[in-house]
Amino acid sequence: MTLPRPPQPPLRPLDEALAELLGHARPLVDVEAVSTFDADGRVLAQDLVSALQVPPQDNSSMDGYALRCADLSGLNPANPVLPVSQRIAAGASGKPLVAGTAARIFTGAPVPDGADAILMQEDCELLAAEGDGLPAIRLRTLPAPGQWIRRAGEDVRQGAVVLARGARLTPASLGLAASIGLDRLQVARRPRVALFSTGDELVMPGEVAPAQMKPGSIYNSNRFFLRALLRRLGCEVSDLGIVPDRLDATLAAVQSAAQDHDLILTSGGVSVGEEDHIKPAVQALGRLDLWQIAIKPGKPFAYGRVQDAHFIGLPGNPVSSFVTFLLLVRPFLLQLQGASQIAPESIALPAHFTWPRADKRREFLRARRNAAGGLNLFDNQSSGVLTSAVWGDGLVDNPPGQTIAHGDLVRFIPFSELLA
């Protein structure tokens, strides 16, 4: 006699499921100060308040002369020239601009006072001083009023907000930082996360050559995105490597990985397969909730929690692995870093393919730009495909029971907006 399946729960939106993990993901309260040169891709703990304007003073955005526009009038409209009176290199402070005369300067340098705009050094002729007189210039062409003057406080002005708490640096921040006069940054602290494989058929690179396989075992790809992607958002990554496919090891992982760590984050083993031992591990020592989500690639995941540590368990084939992390894992971990940017910006393109097989759950579809500004797809999608994940530069986000048609538009969610 078979007995009946119990009813699977329906699959859940992944809209639905990021909202209720993005809620677990309480945004970690240690912070640490580093080194301005060491902040690339941290997240700001404080608000960077400047405690002065930037440029402080009014300065030449060109090398060449700094004259008054009202003493053009005067020139001899024949031979229009102005005696130098003066030079002012950058860190240096000029005297006043004598009136008639121009003052020969250079980009950065402080605008004397009285001049009011920057003539070119393409835009006029050095002439040589005659017996004791000053050098001169004759001029092409007559400047207007404030041309080539980068004004006081123009980029930043003192007491402003320039990068607010939240926000995750980049190399044009922290030269902003550091315009501002800040060496040392208060960031979130990076998150602690442990990560391993299960399954017994996982062998890794290097230590079984390719002719010596065993059948049914395959390379551990996923340990090697994984922990690259937990890098790039910031993490600090403790790689426990393959945990046997026994539940006593698997027991023993989780345990330890739960002492010191923020989140455990695994492939693989979340199923209801008879040597799946992680639901047990984690049932056995926290709380695990397992999801459907309606996504394809990437339906299984699993989150709990084993004493303080936030677990995650991700699919195992690799490009729903990949995916799934895309999508969810990175903001979780960017929630946790109190990041005020986590959702990734998206473009509409033109679709140069046709996808007449509508799924009912939402698909991220693998595709790269063309030539011709629209979006061409990789052939096989499976999720067994690393492939598509290497030649895409991003992922077509496809609702549910959507067919597209060529020239239609599509949601693309850029590689370079999720990977960074």
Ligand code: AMP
Given for the second form:
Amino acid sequence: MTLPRPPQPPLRPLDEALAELLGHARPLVDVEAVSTFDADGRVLAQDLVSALQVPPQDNSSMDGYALRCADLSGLNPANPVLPVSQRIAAGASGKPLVAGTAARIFTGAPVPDGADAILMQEDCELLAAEGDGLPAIRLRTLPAPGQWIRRAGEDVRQGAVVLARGARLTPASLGLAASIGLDRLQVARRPRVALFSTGDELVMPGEVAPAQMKPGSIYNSNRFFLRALLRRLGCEVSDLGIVPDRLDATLAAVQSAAQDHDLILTSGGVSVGEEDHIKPAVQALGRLDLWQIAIKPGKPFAYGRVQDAHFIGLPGNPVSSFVTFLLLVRPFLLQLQGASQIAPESIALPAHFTWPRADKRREFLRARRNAAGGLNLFDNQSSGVLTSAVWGDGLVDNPPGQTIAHGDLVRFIPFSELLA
Ligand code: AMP
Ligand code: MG
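Pass me the form predicted together with ligand AMP as well; I've looked at the form predicted on its own already.
Zooming out: every chain and molecule, the one shown earlier first.
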């Protein structure tokens, strides 16, 4: 005989849970100035407006000779020769071009007044000077006006906003900021995150050697990827280590983590077992707003508040923890920093696999792009198999109740969208 299970509240759809979560993520108001060197990954708190045009002047994009195209019609077509009247290296500024001559010029050097094209050095032959005369070039081809000239302002116009507030800085954007003369940038301050793992089975690598592991013990893997993910998102992490599976210890850890942190992030202990103390601890010290999401992996996910700190409880299973971080914690932390682009882009790709058993929950399957432009699936999709997240290069976002046949187009979210 089976007893009827008590009624369960329905699991929350992911989009609804994410919208609620983002509704709680009021952007941090504090801003700090950091060196442009150190701003990779940070979120801009100011528009970057250019005080100059880039490049500042018309300049040569080749090593060669600057000349005036109108002078070419006067040359002997059988032997087109121009004397070389000056030499302009990068960093120098030349004199106006003497009519009927060419100027030796190098990549990046300003184009002299009067010149309107660059001839690549490969397209001419250098003739040595005779007596006191000038050296000359014999042209192998005739350039068109504007050839190999980079125009002043073609990259950035003066007064242009090169990057807007809310942009997440990348290595290329640091270069762009530097190109308009900015050595310091105003960015959102780092979110302060208290991180702890729960589980009496957990052992730290380095503290116990593999051969000495007691039965029932496992290494704490979540702590490593969660810390790395938080760092990538610009957070300052206080790692509170492993908290034992006891209510008193959990209460003490949550209470202390609520001080001076924007977010308390935990892994494990957020399910329904008797050894899961996170929920009751958060309910005792604050409130729980959200619990259990209709996704696989990653159902036991919790959001709440403890005093002034946000609380997010991630599932203990490593893949569940990893996936819920990417889908929910990442956008939350980006919004805290005022980022304007927080949703990952997915792409449609053909499945080169089958998925014959539909699930009631929306699934995020670990998959990898293949050379034929399709997706292969990792063969073990268990929420405990972290190898799947290393082998895969993204997640197939499979709607609830959906089977997948070979060749079906599926939504794929590359990890490059989720780990940046
Ligand atoms: P829990 O959510 O605490 O019930 O844990 C679910 C599963 O995840 C259990 O098999 C735990 O042993 C495992 N687990 C929990 N925390 C970690 C962790 N930090 N590293 C590796 N596995 C974990
Ligand atoms: Mg546990």
